[in-house]
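The chain that follows stands alone, in the form predicted alone, written as structure tokens.
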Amino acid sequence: MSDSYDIAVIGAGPAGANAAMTAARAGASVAVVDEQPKPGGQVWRAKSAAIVKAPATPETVLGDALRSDLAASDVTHLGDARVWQIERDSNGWVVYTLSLGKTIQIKAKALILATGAREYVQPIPGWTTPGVFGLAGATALFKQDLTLPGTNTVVSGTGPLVFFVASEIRRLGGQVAAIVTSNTRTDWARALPAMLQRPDLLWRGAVWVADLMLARVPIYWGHAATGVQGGPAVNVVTFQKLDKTGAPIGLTKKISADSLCLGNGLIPAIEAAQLAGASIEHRPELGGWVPKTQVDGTTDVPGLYVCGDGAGIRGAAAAEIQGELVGHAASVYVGKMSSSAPPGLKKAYARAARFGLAMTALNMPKPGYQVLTTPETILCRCESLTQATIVTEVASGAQSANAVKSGLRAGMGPCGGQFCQTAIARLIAQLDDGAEADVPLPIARPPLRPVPMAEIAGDFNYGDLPIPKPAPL
């Protein structure tokens, strides 16, 4: 089955849905593809039917009424739907989508990519304990089902992401045992300057602060949880104080607790990009590899555009915008516009992207962060890969996350990779005493998603297969 438009969008986040729209009005035939049954992405995700009567928070106001304009809209939206493969062929592009069982082929002239960001959390003894939760997993817990990580939880990690969701723990009625982030307050500080260009989320992000505080939530500004105690359950998160390089030094302090809350920031996610030609480039203040694209999301594949957190880590208010920016330069490919964007929607980007890049440099890993990893820490999770062992075949020449994977399959189990590839390269990078960006990257290949191997066969029958005949004796 196939279908035909002029333009396919992977991604109904804020991103790829302004895209969508935009696009749209300017006369386009638009697909949308998501793996979530809802438009909104990951920061506007929607609520389950169970709780569609609570009370309204801004990521729902937000999300609502993206879905409904996406709704009014002449935009076609493939939900629940998983994009394992993407082709380039003389009329555009070819993207292979499994939906309810079945693979559907979206052709469109111009692609949009609007993946957004995966989480990233740096390994520490004990992570793997049932009850230990990413930051942006526990956000997607509140958001869709108003359910807490535990009855006690600690918050540790980097950037706002952990005020948020200690926050959203009181709100919803858990109790927050301490909270635990890596940041000092003169990292804040510096990041003040570009705040005051948000001030709305600024007066926002000081209402968290100071709640928590007059709850009397202990916060422990430079400090990292450096381990997990409990058997089948998380009873006791520990923490030390960072150096100025990021490294525990001094006593080892403990807290009880049910749960943990856990991050260390957003990495872009590039596996499509990659997948589809564009070139790519190591970012630090963008949050890692991320595709070479200019302002409108144009790469330098042609009919290739990159927009949102997929393109570099600068939130979802500069994600918003630069849907539009994107959707009206594919408009413009496609012969559907013949101008491109308003001058002062890139100056709206510019000034909500300061915002974004001003909190993703709170979330920028120092060198000391390694050394919360001890040998015996689990790296890789699907296949139980200790710290240790990776180090072993790092030694014995794999020089690559890659490399790795062959020897070791890190990177092969249900996760495909997005939880170990970054840890292992940033383990690499420090084992040989250079960058992250000296490593080099995993190369992308289908299937981007798990999906079942008769839906990649396809349709045919073996006696149909071009078997040349034996060779003669």
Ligand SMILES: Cc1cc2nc3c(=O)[nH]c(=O)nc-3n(C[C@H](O)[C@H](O)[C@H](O)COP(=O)(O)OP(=O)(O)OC[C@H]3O[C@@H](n4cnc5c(N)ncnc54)[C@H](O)[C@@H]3O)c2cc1C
Given for the second form:
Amino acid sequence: MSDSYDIAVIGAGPAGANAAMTAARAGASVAVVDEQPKPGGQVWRAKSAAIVKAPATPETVLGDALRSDLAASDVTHLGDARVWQIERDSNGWVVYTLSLGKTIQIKAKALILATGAREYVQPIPGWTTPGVFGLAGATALFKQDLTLPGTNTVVSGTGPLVFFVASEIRRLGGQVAAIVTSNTRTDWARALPAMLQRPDLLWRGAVWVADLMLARVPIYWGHAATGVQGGPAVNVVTFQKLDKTGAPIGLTKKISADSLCLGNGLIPAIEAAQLAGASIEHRPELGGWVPKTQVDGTTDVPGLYVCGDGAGIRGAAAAEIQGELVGHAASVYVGKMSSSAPPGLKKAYARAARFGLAMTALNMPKPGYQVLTTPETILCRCESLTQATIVTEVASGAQSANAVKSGLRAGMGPCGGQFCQTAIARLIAQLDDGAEADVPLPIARPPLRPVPMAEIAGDFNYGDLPIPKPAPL
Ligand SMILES: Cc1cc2nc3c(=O)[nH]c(=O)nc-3n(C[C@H](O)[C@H](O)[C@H](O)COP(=O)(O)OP(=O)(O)OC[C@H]3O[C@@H](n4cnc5c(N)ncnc54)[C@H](O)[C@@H]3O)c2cc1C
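Please give the other form, namely the form predicted in complex with the ligand, since only the form predicted alone has been shown so far.
The next block holds the full complex; its first chain is the one shown before.
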């Protein structure tokens, strides 16, 4: 099956949905594809169908507004649809999308990638114990299913999500055993001028912290979780103070808990941009490897645009506005608009991006953080590979995450490398006393998402397979 549009958009989060609606308003025919059943992306993730009623939150209000605007627009939304391959043809783009078990080829003159981000968790001893959740992953539990990670949870990591997750746990009736945040109060004070760009978001963060302090939840500033004890389930979380480099110092403290939410920022999801041929550069302030883009999402590939967190971690507010900028630019490319976006939009984007970049800086683990991953710590959870095994592989000549993958299968399990590849690249950089930017970027190959073999192979008869001649003796 094949469908043709002026513009195809991958990702129906704040960036992709707004890009799609802007282009549709300009008269372009637009399809937006997302593997989630409903639009909203990560930040405005929709509730599962089983939840009939729940109290409104800022996320549900914004998400519901986006969903109803998209439904009322001329955009074709394809939910539960995974993009697994992108190709160029003479007319533009072909987007191979698995929907209802079959691959649809969506054809378009222009392609907008709004694939968002994935979470980074610095591996610590015991982080694969049941009851340990990613910090960002935990927000999906709350938003989609109103589910708590446990009955008594330690929330640990970097950036603002620590406080959002802790206050959501309390709002849903759970107990927060402690907050262990690597950021110091000074780190936050330094971010204040940028945070003043969005007083509304600053106020929201202040309310989270005030609520937690009033509830007397212990907050350990400048500390990190260093381990999980308990065997089959979380029993105790250990933590330590950090020095200026982010390395643990001093006494190891313990807290009893049955769950841990742990996370250290977000990494742009760039694999689709790599497949589409965009040039990629390393920009630590944007979260790591990103496609080279302009403010309006233009890349160095004609007809290819990237926006939102997939172009660099600038947060939801910036993603929403950039979506509009990109919608304008792509509409001009397909001949549905003659002028670019109004200057006011670029200014609003700059303000939101400044706020978002300050949060990204707070999210980034400091270099000393690497020490939290001990030789016995599992680094590739799909293949149960410890850091020590990977260090041996690196010492034998594997100088990139791809080389480690070839030697040990790290990154070939169900997560497709989403958990381990950045951790491996950062480990290689540490071992070489170098920077992550010096470690070759992992290569992206189709399928971008798991897909049945038959969808890749296509229709064929076994009888048609050529049988090679026997090799000469
Ligand atoms: C797990 C997670 C939870 C987060 N929670 C919060 C939060 O609570 N509060 C907050 O302020 N920020 C949160 N963030 C950050 C926030 O998501 C972003 O700042 C914001 O949503 C960026 O918007 P976006 O449109 O660029 O990307 P997203 O909202 O992430 O949207 C990207 C969309 O692309 C889809 N997609 C990606 N690849 C494919 C593919 N191959 N095929 C089909 N669909 C695809 C995804 O399903 C997703 O819906 C979270 C990030 C993550 C990773």
